[in-house]
Structure formats: C-alpha cells, structure tokens
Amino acid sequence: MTGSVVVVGGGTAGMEAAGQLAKAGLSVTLIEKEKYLGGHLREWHHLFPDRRPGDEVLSYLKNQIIHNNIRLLTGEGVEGFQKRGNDFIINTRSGDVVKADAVLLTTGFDLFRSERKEEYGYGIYDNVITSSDLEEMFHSGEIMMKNGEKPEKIGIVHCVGSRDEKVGNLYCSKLCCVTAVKQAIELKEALNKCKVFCFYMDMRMGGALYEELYREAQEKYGITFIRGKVSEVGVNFSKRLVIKAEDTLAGRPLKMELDLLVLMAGMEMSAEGLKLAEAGKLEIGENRFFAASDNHFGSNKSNLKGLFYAGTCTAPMNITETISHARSAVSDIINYMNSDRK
C-alpha cells in the first residue's frame, strides 16, 4: 500500500496508530507538541485495574512506532491544515508544511484545571493536590505534606469537573471513581497506618475487574467510601486541612480534619484540539469533544472527508479503549486510501 497519513498527538492513541499505519505500508509523519512521546501515560506509575506499570505499556507503544515509514517531529506543534482536492497540507509552527492525503487527529485530553472549584481549595492550601500530583508523588516514592511529614488522614474527592453544572461539564469523565480506588489502595500500602476515605456521588465502576477492585479497597484496605460532595475545604489553627460534607446514605452533615486531600480531576477536550477544530470547522459535541461522523459506526470518522479521529479527543476512555480506538481509526483510513479517497 502506498500513501501518506499525518498523525497529529503522540500519545497513547498517535503512538499505536502510527505502527500500525507504518506496518500497512503507509508513510506517517507523527507530530507531537511535547518533546516527549507518550502523553498523559508518562504521568502514571500504575495503571488501573491490574496496577501495571505505566512505564511497560510506554515501552511496548514506544516499540511500535520504530519503523522506516514513520518520521517524528516532536516539540512541534500544528498551527492548522488546509485541505485542497484531496490533499491536505499541515502548517507547523515551526514553519514547516507537510502534505498527506489523510490526517488522523489523536490530541488527547487535558485534565481539568482544578483551581476553578475554588471551594476545594487547590492552589490555595498547600496540602490539597490533585491526582497528576499523586501519581508524581507515587513515581518519586515519596508521599508527604509540604512540611515533609507523612500524611496519616487523607481524603480523595471524586468528580472534580465533571458531572458539574456549574462548570459546564454535564458528561462523566468515566475515569475518576477507578483512579481514586487505585490512588486509594496505593496510598494505604505506601502509608499502612493511614486513614483513607472517598467521597463520591455514586461509584461508577464499570469496567472489566473495577468492581472488584472496588471490593478489594474496602475488604482487605479498610477504605472508607462516603457517599456525599465536599462542599468546603477550609484550614485550622494548626494549619489542618477542614472539610465539609455530608454522608447522604447516613443522612448527616460531617466535618473532619485531614492532612491531604486529592481531587480526582476530570477530563477535558485538550486546548490544542480545541484550536484545530476551529481552524479546520470541525464538529464539536455537546461535550466539547470532537463530534463523531456518527457514534456507532463512525467513531473514528469526522465531518471532513479524509480526516479521523482516535482515542480521548472524541470522549474519556481508558488506555486499553485507547488503543482499540486507535486500532479502528487505522482500518478506516486503510479503507479510504484503497477506495474512498478516489
């Protein structure tokens, strides 16, 4: 097969779908804004549900991508793209145009900036993180307070972002109640004599072995899981963390003082994304992610012919949908180069 494809995100999802590209015979140029491959999976140590090293699914996509068919641009990002006939010519910023005949966009995902939920206080107190924050503390082996002592009564909040009106996210990031039950029982093997608890709105596990992950946190960590939002994050004399919430199974309001606690972020459409599809006048859904040519047969298909879409630019997915999604994209875009694009 002979043709040229311009995979925009390195990523999970650009990562997997440029082997797999190069490996039909495609020519692929794989550009990536940061100087590193591999996106947000850089950032995770462990990886739900089996808590596999995030380092050994990089190593296997890093391994994908070593192939003559495939040029990597890296540290360069895409002012916006043109297409003309059936041609489509890439501008980047650097100033360098490149021509293919299909795109597959695979921009990912940003996590939500979790100062905008000023009531948790992220950015104000010190001993309020974020997930990201965790997932760095956990690479270093050190998790600790800013005034270097180990925590022995933390809180996880979930749906930082997502499921919020007040924000404008009304869709669920799919992800967080998973993350917070891995960060969970991470924190208590890493810290054996804390308390853990989790503060949700409902748990929504549903993904292969997330339920009994969910099992295992209360069965054999003791993790406490208490339905209800935080609703103020304050700090006391001693400078320690106060929260309000309210146990909605129990019925009554808590107050409790804790060392650290973590917001579980949601997902957004990533702000690179977000310009190209203004540049490019690009569906985009209800969730501000990029609009499907049709969600159950075109998932990887947009409303311009020739250029797709993979992974957590369309939705939240997981690394394993991820790379499914990315999978997809490649048999679409095998199908247009042999007969649609004529």
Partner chain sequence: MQFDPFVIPFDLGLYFILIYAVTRSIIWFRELSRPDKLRLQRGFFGKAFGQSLKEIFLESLIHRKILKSNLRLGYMHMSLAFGWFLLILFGTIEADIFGEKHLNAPYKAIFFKFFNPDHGKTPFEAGYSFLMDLILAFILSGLVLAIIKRFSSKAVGMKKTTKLKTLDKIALTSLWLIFPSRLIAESLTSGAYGTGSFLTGTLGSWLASFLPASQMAYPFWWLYSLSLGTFFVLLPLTRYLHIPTELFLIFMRNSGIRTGDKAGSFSEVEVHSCSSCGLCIDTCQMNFSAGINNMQAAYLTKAIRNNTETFDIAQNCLMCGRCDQICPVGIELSPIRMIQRRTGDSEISYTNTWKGYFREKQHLPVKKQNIRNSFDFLPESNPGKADILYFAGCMTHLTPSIKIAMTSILNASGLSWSFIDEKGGACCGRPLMLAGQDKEARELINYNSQIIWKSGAHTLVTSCPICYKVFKESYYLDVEVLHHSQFIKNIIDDGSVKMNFLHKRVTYHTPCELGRSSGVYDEPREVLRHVANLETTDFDNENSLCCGGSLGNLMLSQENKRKIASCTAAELTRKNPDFLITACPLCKKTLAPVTKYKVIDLSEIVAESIVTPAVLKKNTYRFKKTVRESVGVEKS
Given for the second form:
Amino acid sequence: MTGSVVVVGGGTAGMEAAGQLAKAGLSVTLIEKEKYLGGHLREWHHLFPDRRPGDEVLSYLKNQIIHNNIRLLTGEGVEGFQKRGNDFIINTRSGDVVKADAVLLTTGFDLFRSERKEEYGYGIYDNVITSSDLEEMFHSGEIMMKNGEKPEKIGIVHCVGSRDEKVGNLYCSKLCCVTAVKQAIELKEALNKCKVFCFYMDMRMGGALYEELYREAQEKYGITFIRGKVSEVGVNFSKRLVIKAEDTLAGRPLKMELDLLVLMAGMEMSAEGLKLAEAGKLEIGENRFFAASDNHFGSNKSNLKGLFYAGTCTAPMNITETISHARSAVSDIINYMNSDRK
Amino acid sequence: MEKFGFTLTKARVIDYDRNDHSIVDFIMEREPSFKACIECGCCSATCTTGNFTGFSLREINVLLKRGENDQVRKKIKKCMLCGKCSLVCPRGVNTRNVVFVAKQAFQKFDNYAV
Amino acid sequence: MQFDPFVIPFDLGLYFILIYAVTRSIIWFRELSRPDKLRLQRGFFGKAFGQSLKEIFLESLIHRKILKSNLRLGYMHMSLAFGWFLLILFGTIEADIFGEKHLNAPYKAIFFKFFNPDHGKTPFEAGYSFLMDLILAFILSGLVLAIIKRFSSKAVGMKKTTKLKTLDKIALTSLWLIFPSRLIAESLTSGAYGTGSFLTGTLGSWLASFLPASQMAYPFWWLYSLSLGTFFVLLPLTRYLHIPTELFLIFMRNSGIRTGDKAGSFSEVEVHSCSSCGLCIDTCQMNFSAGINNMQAAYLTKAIRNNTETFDIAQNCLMCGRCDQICPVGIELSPIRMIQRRTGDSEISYTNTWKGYFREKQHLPVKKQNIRNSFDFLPESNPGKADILYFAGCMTHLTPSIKIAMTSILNASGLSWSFIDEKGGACCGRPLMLAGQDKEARELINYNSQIIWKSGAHTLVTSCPICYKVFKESYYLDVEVLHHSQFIKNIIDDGSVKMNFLHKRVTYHTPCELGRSSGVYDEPREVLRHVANLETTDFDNENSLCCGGSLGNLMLSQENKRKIASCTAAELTRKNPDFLITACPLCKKTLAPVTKYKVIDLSEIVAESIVTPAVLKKNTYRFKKTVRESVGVEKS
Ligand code: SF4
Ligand code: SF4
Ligand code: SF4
Ligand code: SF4
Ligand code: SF4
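Given the form predicted alone, state the structure of the form predicted in complex with its partner chain.
Once more the chain from above appears, this time first in line as the rest of the complex follows.
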C-alpha cells in the first residue's frame, strides 16, 4: 500500500497511529511541537488502575515508531493547512511545506490551568498543587510541602475545571476521579502516617477495575471520601490551608485544616487544536473538542474528507481508550486510501 | 433525649405524593436554572449564614424539590442575598433568584410573609 | 371682528389643555411633601427660576443632550419643538404687527394667513413671510425624519424604537397632520392671492395652476384646526404629555427636589416627562449584548404611567446606571426603579382615573409582615481596637489575591489596622436593598455598625464597591469610608508608600457601583498612573460598561451574564493590554472567565509594585477628625 499521512501531535495517540500506519506501508510524517515525544504520558509516574509505571507504556510506544516509513519532525508546530483537490498541504511553523494524502490530528488536550479557579488558591498559596504537580513529586520521590516538611493531612479536590459552568467546561473529564483514588493510595503508600481526604461531587468509577480500586482505597488504605464540592481555600494564622465545603451527606458545613491540597485539574481542548480548528474550519463541539462526524461509527472522522482525529482531541480518554482510538483511526485511514480517495 | 411513644410525631417519610408541589413548580417556571442543581453543597459551604445556622441552600433546594415546604419556610428568610453562592455554583444555578422567588411563592401561595 | 367656525376645534383644544395643565399642576403641587413645597416656592421666586428658564430653552426646545449623543435624533426633536415654538412666537408677532389690531386671540396667530390672505405684498411683509416659511420648512424636515424613524428606526441612528399604544397612534397621526395641513392650507391660500414666500408661495402658485385654489384651501384650514384640537385633547392620555410635564420637572429639579425612596409627585412628574426618545434602550447592555429589550427605562416609565405590571421590568435590570447617565430629560431612573422594586413594602401607588386624564394616589393595605428578626443568629463580634478597619466583603473572600494584596498594602502603610471580616462576616446589606428588601438590609446594617463602632476606628476601607456605596450612603457611621483605591491614593500622596513603575500597559474597567453609582472615577486612575501605562478605552468613566455580574439583577441568567461580560471584556481589551484592571472583586470574577487577558484588581498591581516594605517611618497620613474626637469625647 502506498500513500502519505501527516500525523499532528506525538503523544500516545499520535505515536500509536504513526506506528500502525507505517506498518501498513504508508509513509508517515509525525509532527510534534515539543522536543520529545510522549505528550502528557511523560508526566505520569504510575498509571491507573494497576499502577504500572508510565514509562512502560512510553517505551512500548517508542518501539512502535521505530520504522523506516516514519519521518519525525519534533520541536515543530503546524501553522495551518489547505486542501487542494484530494491533497493536503501542511505548513509548518519553521516554513516547511509537507504534502500528504491524509491527515490525522492527534493534538491531545491541555491540562486546565487551575489559577483560573482563583478561590482554590493555586499559584497563591504554596501548598496548593495540581494532580500533575503531584505526579512530578512521585517521579522525584519527594512528596513534601514548600517548607520541606512531610504533609500529614492531604486533601484532594475533584472536578477542578470540569463540570463547572463558571469556567465554561460543562463536561466531565472522566479520568480525574480514578486519578484521585490512585494518587490517594500512592500518597498513603509514600507517607504512611498521612491522612487523605477526597472531596467529590460524584464518584465516577466507570472504567475496568476502577470500582475495585475505589474499594481498595477505602478498605486497605483508609482514605476518607467526603461528598461536597470545596467552595474556597484560605490559610489560617499558622499558614496552614483551610478548606470549606459542605458535608452534604451530614448536611452541615465542614471546615478542615490541611497541609497539602491537590487539585484534580480537568482536561481541555488544546490551544493548538483550537488554532487548527479555526484555520481549517473544522467543527468543534459544545465542549470545544473536535466534533466527530458521527458519535457512534465515525468517531475518528472529521467534517473534512481525508482528515481524521484520534485520542483526547475529541473527548477525554484514558490511555487504553486512546490507543484503541488511534488504531481505529488507522483503519479508517486505510479504508479511505483504498476506496474513498480514489 | 428523643421523645417517642408519648407525643404524636409526624412520620419521617417524605410523603412525596401528598406534599404540595406548587411552590417548586412556581420556582422552576420563574427560575429554570433551579432544575440543574446537583446538591453539591458548594453554595452552602461558602454561605456566611450557613456557617452560623442550620441554614443550607443546598438543603433548601432539595427540600423544595420534594415538597417539604414547612421546613423551608422557617429557614429561608435567613439568606442575606449576598450572592456568594451564585459565584461558586458549578451548575450555574441562579441561586439568589431561587431564594427570592421562593419567598415570593410563599407569599403568594400561603400568604406567609417572609 | 375676524372669525370663522373652523377655528372652533382649535380653540376648544387649546382652552381644554390650558385648564388641564393648570389643574394637574395644582394636584401635583398639593401632593408634594411639605419640605418639597417650600423648596418649590423658594425655587420659583429665587435664582432657580432663571436656571430653569435656561434649561427649558436648552433641553426642551433645543434638545442639547440628545443632540450631543445622537445628532440626527437631536435634530428631529429640535426641529419639531424649537421650530414649533418659533412658529408660534413669530406668528404672534406677525399677527400683532400686520393684523388689523394688536393683542389678538390665539387663533389669529395660528391661522394668520387665512385671515390676512393678501399679506406679503410689500418687501417688509415678504421678508417676514420668508422667515415664517423658513421655520415651517425647518419643522417639516424634522417631521420627515420622525416619520422615517417610525417606519425604520435605523434612519436616525437608533437601534430600537419604543412601541406605541392606540391612543398614542391617533395622537401621533394628528401631530403629523398638523404641519402638512398647514403647509397645504397656506399654500393654497397664497396661491389664490399670489402671496407667500419660497415654500408656500411656490407650492401655492404651482397648485393654483391646475386646482381651484381658493375653494380647496378651506377644507385644509379645517383639517389644520382639527388636527391641532385633537392633538391637544388627546395629549394628556399619550406620551406627548411629556412636553408640558418636562417644564414642570425642570422647575422642581432646579428647586432641589429629588426622587427619594417613595413614590410621590416628583416621581410621577418624572415618569410623565419621559419622551420615549429611546436613548436608554440604545445604551443598555441588556439590549445590545444580551438582546433583551422589554425592560429598559423607557418601558418602565411607560408601565408606570399605564399602571401595567412592573414587577419583572423593575427586577430585570443590572442597575448599572448607564440610562440615568444618558437620559436627556435627566430622569432619575435608578431611584424610580428602586421604588418599583420596593412596592411590596410601600403603601402608596397610583391608578388612572377619569379615563386616564388624572391619576389618583392610593394607600395600599400593608401586607402581613413578618416581625421576627431574620439575622439574629449573627454572633457577637469584636474586631479589636484599630485606627483603620478593613472590610473585604463577601465577594473578596472568593478572590483571595485581592485579600492578600490588601493585607500587604495595609501592612506596608505602617498604620494600625484590623481585618473585620477575616473569617467571613455578615453581608453589607446592599444586595438586599437592591432586591427591594430594605427592612432586612437594615438589620445587617445595624449589626455591622456595631462592630465598626466598637473598634473605635476613624477609617473604614473596603475592597468591594458594593459595600462602599452602602457604607457611605446608608450607614450612620462616624468613620471615613474609603474604597481601597481611594485609600491607596491617600497613602501614595502622603508618601507612606513608594511605588515602582512596572512597564506594563493596562486598561481600567470602572465598576458601576464605584463609578456612576458613587462618583469615584479619578482615584483608581491616578493610582494606576503611578504604577503602569494606563491606556484609554472607548468606555471610560461615565460611559463605562457593566461587567454583567451585577447583583442588581436577580433574574438574569448566567448565559446572558456571560454574553454581557464577553462584550465588555472584548471592548476593554481592544488595545491588547498586559492586564485588564478593575477595582471590584465581582467584576474580576465576572470578567476573568470570558477573556484570555489577565484580569486583576487594582490592589494586586499596587501590591506588586510597592517598594518600601512595612516598618519604616512613622505614618503621616492625616485623617478626618471623627465627630467624637472633635467634640472631645475620648475614644473608648
Ligand atoms: S472524573 Fe470525577 S473528578 Fe473528573 S470531572 Fe468527572 S466527576 Fe469530576
Ligand atoms: S452550588 Fe449549585 S449545584 Fe451545588 S448545591 Fe448549590 S445550587 Fe446546587
Ligand atoms: S445569597 Fe444567601 S444563600 Fe447565597 S451565600 Fe449569600 S446568604 Fe448564603
Ligand atoms: S427614560 Fe429618558 S432616555 Fe429613556 S426614553 Fe425616557 S427620556 Fe429617553
Ligand atoms: S440601569 Fe443599566 S441595565 Fe438597567 S435599564 Fe438602565 S442601562 Fe439597562
């Protein structure tokens, strides 16, 4: 099989898809704006639900793209693209022009910038961090407060920047509940004296083995789950964090001092993806992610023939789903090359 | 000590079918965003009144929806209409107007001045 | 004696309207409160009289304010009002000089041509006719604009025109007929006699060339008189009542009468003075950002005049005050809206009587009131002694960066200060007031007053303009109330703190409650000029926009708030500033989510640029002496 495909974005979806396309005989150009491939996966120390190291998946993906048919352009952005007849012409930021028969966008997501929830004090108080900051701490093996001490009481806030009309994101980011549970467990393992409290609105444990992990967090690790959205964070005289929530099940307001607060930042359509959507007149959905041409059987197809999507640029997804989605994109692309394009 | 057996107490069940839903219908018509509340408690957590008394806007919301108006009637005038709650509500419920319209509803349907 | 039956409709109309105007003025005067009566009497015989005449000339005739905000609309109003005035004035003079005798009945001036058809032969007479024609042409040009406006409101630059009721339509038709019928009547008469100037003369001779001019003129004189008569008789039932009422309003206002917080003669006169010009609709963000156009001031005054339901109209408004600012009649629209919001509590209302020619004051039965206190749960609170009290306000607790910035500024000032609501406090009471619930608000005011009183402070600083307004206006406090922008300006001026200049370009959003509502425009700007490059926007100071998050509107949905906020943010960031600065936590909270620019409070940029940290020299900031101090009472 012959033909050329440009894959924009070298994260999980992009790498998997590039590898599969190359194996099918297509020549692939993989463009990644960062120096390194791997995208957000590189930030993960351990993955849920089985807590295997993120690096294992990363090295699988790296193996995938070792192929003669793949040309790598890292540290390179996409400025825009045009479709002339059936051909795509992609302009890169450094001025290169790449021609392709099909395009696959795997531009992924941006983490919600938690400063935007000012009342949670991210960027204002030292010991308010995000889930991604915490993964980094896990990486370095040093989980501590700004002053170097080990935190003894840790709070986790669910749904930061997701399911929140105030920041304009009405959707659920789907992964943060299980991330919270995973991180709570890991915190408990790392600092076994500490107490961990999760503040949630709903526990969305829909994935395989998630509910089991939730149960384990309660039974084995003694994590406390409190149903109530945190309304605001402050500090007291001794500079300890104080959070306010309502314990909705007890029906009373609840105040709690904490050493460390972890915000489960949600996923948002990436700025890069939005730019491409604007440049290429691609449809976006109400949640600002790319709108697939059909929710059930066209989740990889766009409103432009020959341009496909895979991964979290269409909706929040976990790694498993992202890899499957990338593979289904590959099969759509192959079909397109074989029949539709001709 | 709880007294039971000696005084007549109302059953604890919410008698949904016999409860009066005219108040909640009135509110939902005049402030449709009320329907979107998911009882997350963010409003009552930030509420000054809620931190001093047994007043909880979240509880008021759910009681209204179940038709348990008597309990709401007693509490609702404690709201200062300050609007903090509407700044934090993740569902975009126009909470101040819920309180305002609820007061109106009580005035209208059972001539109860609030 | 020159007389013709066709003048009867005009005469009847004229006498009717004169008698009516006197009667109604007497009623309005009678219903004024005693102090207001005195004010009006004093004003009438004092210097306010001259002022009023000047204002009547400038506003009721020339329509200067409308001209300023919308040239074409202003011209339309001016040509009709000022033109008509000139026509009557010069008509009277004409009748006086050229008529058969001096001091004529009014109809002589109006129908001069009919009674003196061959007037205009001598050069002097011809000159005068030229003047009269010129005035008529002036009016007719405005009339053409008015007719175009009715059918397409774009023509005079307005986006939205007000809707009419049936009587208004009849009155409007008679008004429209007045001048064309005069034109044709005069022209035909002139045509028959070979007189008239460039307008009536030319049109007349042309018409006479193919029509029996002298026979045809008569019916048009009838039409002219009838239209005038009809217009006068219907006037009190229509919005055109604003023409005479505005004169009364100007006298009352110049005598120092204000709307206050209860319905009364003055608010009655105000709502009847609205000319339905529609400027308030154009300027309202509810209209141009959220597409809601049934609640603007013009609709409110109309609903009050017609006694239709005002509840929703009164509630559905941001209370931003943009319409107060632009109303060419100078109606105090926000206070009137507040009166309407309070109707539940007030005992006075008005209904139309005599088929609408008069209105009667009614005393409503007072609704069953709940006498229990609402807020007796608030705990005793003691802030400790301090010179300066800082009241962050409810909203500021949701913007911790403002709290932190203010803490560091207050510390840097070296003054003794105390944070009253550090752990959260009672609301200032303004939101309840805005909802029309003054009694409840009073409870909160008393509660907060006690805390402030106990501290013995002489200055109260607040970060929230909503709190600032109510502290300043509705609390009986013996302290100087400052918004933090004013406080910061004071400590910069007296050298307590020094600022670094940050090379940043910023634009400033004037919060409604701070700007139009409290008149604080300059202090925030001056502070900003100390620390950054302040850029101008198209919506500065009095013309500032509302962020949309206003507590003034209970009904507005989040979606519409967002629409208004997005428009505002877009306007204010046209110059790509580094920061969009505001001075209100609620504005910050409302604007931040809808723009990619960073929105910060004034205090944050100040805290960022303060050079000298805390301690240093003794503070020299001189405060207003408190009443207690000046009468020699020890601070206890
Ligand atoms: S997955 Fe959980 S934490 Fe994340 S947005 Fe959904 S409900 Fe909130
Ligand atoms: S914050 Fe909003 S959604 Fe949550 S309980 Fe209150 S009203 Fe309901
Ligand atoms: S408006 Fe009422 S319910 Fe909402 S925070 Fe203020 S006092 Fe509480
Ligand atoms: S309220 Fe003022 S601005 Fe509005 S229509 Fe009336 S006169 Fe014009
Ligand atoms: S106060 Fe503001 S929102 Fe209200 S009618 Fe006037 S311009 Fe519109």
